[in-house]
Amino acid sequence: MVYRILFVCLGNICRSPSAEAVTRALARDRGTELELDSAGTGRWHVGEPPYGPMQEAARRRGHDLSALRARQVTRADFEAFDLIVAMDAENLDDLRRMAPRDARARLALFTDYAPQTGATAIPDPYYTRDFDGTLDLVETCARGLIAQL
């Protein structure tokens, strides 16, 4: 069985697509087979590629986000995935409200996989403009997540 993980942020144009791409690359490097996707709790950017400055920052680190397109979380995701990983507490609260009673997916914060950082959220670089800082934390959390699988 392949473990299925969905990464979720607000608009699915910065944090969650980066988490998807970084985790995919790290899993591939370790020989860990995963099915990964990303989505947003909001629908503002559905169908759009990740935000340009986020793509550029990721590309400098060897991560290509260009093929990804934003989508919104659906109720079906709670059955289709084993784990749904939120980028911050607000996203996690939204997911808890959306989840069906019999949801199969477990919910978690991405920063739970990197407690050594002291971070409780992945900052949204759309607002902070710190794309590299966000990627630093995403990479650390992704390594922690893969280590726990």
Ligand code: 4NP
The other form holds:
Amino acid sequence: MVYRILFVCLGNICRSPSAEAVTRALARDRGTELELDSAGTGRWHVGEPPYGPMQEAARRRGHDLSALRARQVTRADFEAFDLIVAMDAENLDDLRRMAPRDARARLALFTDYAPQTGATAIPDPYYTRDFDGTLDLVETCARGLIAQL
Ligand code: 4NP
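With the form predicted on its own in hand, show me what the form predicted together with the named molecule looks like.
Then the entire complex follows, led off by the chain already shown.
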């Protein structure tokens, strides 16, 4: 069975789609087969593609986010995925609250895969406007995650 990972942020238009695309590219480079998806805890942006400035910053690094569409996390995701990776502590709290008691998925914080950075959250570039800083950290965390599989 292919290992399945779901990346989760608040809106599913900046951080988690980037995490999905960056991890997919790194896994492809290493020949690691994974099934990846992303979702948001909120529903404001459901059905929308990733945020324009986020898409542009990702495209400059070779990641095409244009086909992705935002969706909200569901309880079924806790059965469908092996690992659900939160972008910050609020996302993780929200996921813990909605997790079924017998959930299959393990929950983790993305920054836990890059302890050398000292970061405890992926900053939300929708608010910080630092899209490249977020992508730098996403790349470091994605490398750490893949190295642990
Ligand atoms: P994300 O960023 O969680 O990284 O997708 C956000 C984008 C938009 C909003 C929240 C977070 N919003 O509330 O509109």
